[in-house]
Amino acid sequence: MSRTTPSPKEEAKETGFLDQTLRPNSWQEYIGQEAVKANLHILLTAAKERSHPPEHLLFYGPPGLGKTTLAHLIARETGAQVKATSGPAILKVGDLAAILTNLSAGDILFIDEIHRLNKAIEEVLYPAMESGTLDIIIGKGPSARTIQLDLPPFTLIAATTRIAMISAPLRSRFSGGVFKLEFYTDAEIAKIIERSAKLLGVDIEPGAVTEIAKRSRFTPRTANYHLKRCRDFAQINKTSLSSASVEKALALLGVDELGLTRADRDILTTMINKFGGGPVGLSTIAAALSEEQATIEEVYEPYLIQLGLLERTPRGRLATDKAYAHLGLKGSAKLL
């Protein structure tokens, strides 16, 4: 029996995933990075008048930018097939020649997270993305050989977060380009939001999407994620989706009008109310907060310093002017 394709408001409802609802589905849809988009247009029409898979690419970038989006845009541009996995499923080269064996030509092999595979594997996939080739011991000692099994002709598209743990031998490989993904404008964020509210079916004020817009980290995830709260919010309380009740919704959350969350304002009054504002060092806060060095150098310290609350410094962090007047306390940075 015929079933026809639900729309993805009514896909939406069916599964429950919205978040893959939300993703454009062409590239009229996706909104910002012009200039990886102008790059990619070039590649895939020039490979496609050619009748030749694209050449293998790398995005990187912080994470909710739009890596994985990318990759299935270009599935959907070229008509190929997508086979995703990721750097952390490979476990061992085994797992990496069924993938790769089970590939037909043209297909598109996506690795999320490609940094976290390791180097036994790297080195398998070094021949594979050169030369189509997969090359596999059988054995061990004297008695081991090498099989060397051809590969249809196949596009792999990775991403990472962390571009600088991927081994240079791995990254030279990308043939069709390195692309970094930058963060977004407050306009283009809002351009998201007012897209992911049709999606939802809700109606949204113009003052509600930019009240959410610049609280989004410059990250369309957390945009989107602010506005499945937000649309909560205002239907638990049978209110409209406005600038108040937006407001209210984010405070719940304890998220402020520069997008800070309670971890983000805690490191920063915890520097300044412990240490006089700094310097001082990272494993001291870590050790005030009790939290991971980590976590607050990699998840926290990024955006604080894009907003300038923040400053590393040779003798350590310092909470800046602009950190002291968000949080209304008195002082200032200390010079060094």
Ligand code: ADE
The other form holds:
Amino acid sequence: MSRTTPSPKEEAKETGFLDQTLRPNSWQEYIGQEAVKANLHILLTAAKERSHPPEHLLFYGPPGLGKTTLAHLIARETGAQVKATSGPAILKVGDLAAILTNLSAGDILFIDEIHRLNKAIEEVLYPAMESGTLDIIIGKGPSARTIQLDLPPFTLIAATTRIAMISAPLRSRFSGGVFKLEFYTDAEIAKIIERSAKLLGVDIEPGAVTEIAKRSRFTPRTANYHLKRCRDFAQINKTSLSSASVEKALALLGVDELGLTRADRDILTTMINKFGGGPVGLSTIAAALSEEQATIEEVYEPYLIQLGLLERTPRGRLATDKAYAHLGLKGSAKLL
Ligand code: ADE
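Could you present the same protein in the form predicted in complex with this ligand, rather than the form predicted alone shown above?
First the chain shown before, then all remaining chains and molecules of the complex.
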């Protein structure tokens, strides 16, 4: 797959510094996700009134929509410390045991990419979430014993891009709720860009805000990344941040009018040119592009589906008429 355009993963790495500067520090600053915010407000206020840590929460949705940001806002609201880790970082049962026993009363444990936690480790989480206990098995065979440790009261906040990979027993233990983060509207993204431009101290014309918003995959992380790149372009070319300079800067990055990157277009063109527009299996697309299935499914597809360029059908992925038209390719979508 072509690599001139940064993938959303690279974008996430690169925005490490920005995440700190641009991340909203209060609910008032957090734009969008109104339904989730309203529910969290009730849950947090009620927990505070009862002087109890909030119950365990799970956030899911495509990358860059603000799952980690919400966890930090909840911590701020409740005055709690966040201990952050991720599913792939917890390799052994002992790693999780160490994290849990190091928690202080009222802490928030944030586990990103929780769908990548292995089964044996997941099972240690069940009693910890349900009854605040850690069951440790000492020894092997007939002489093995279980000892039970009481953990301080804590709140687990977990995030995943793959809700379907969360087992029913784990899901049911998020007693505070399972919340889906939605894509943002163009108007919300525009507000986020205006706020970020102010924080970065750059002047931006209203037309430029609209042009960046249109190409930002309904995703704040992408919007902030594009804003930074457009600011660099304007600075180097000694121009203002106008719609014209934004169009040039983003075209140079390979981002088109719909916000598709080369990687997105490669997926659609491969489906159309090599597999007659589908239906074609995810594993076949992944093999043809030398890309991981999970990356295609979690990172690229949600936006292509949202735009109506790709459909997931029981027989495989299908490129839509809109995809043919957008890419200027002859032919039409298969009727299933
Ligand atoms: N930056 C990233 N996400 C944001 C959001 N939802 N609101 C405001 N600024 C943000």
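Note that this is a predicted model, so its numbers are computed, not measured. Numbering follows the first chain given and starts at 1. We call the rigid core whatever largest set of C-alpha positions still superposes within 1.5 Å between the two forms.
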Core superposition between these two forms, C-alpha change of Ala38 at least 2 Å: no
C-alpha of Asn273 off by 2 Å or more between these two forms on rigid core: yes
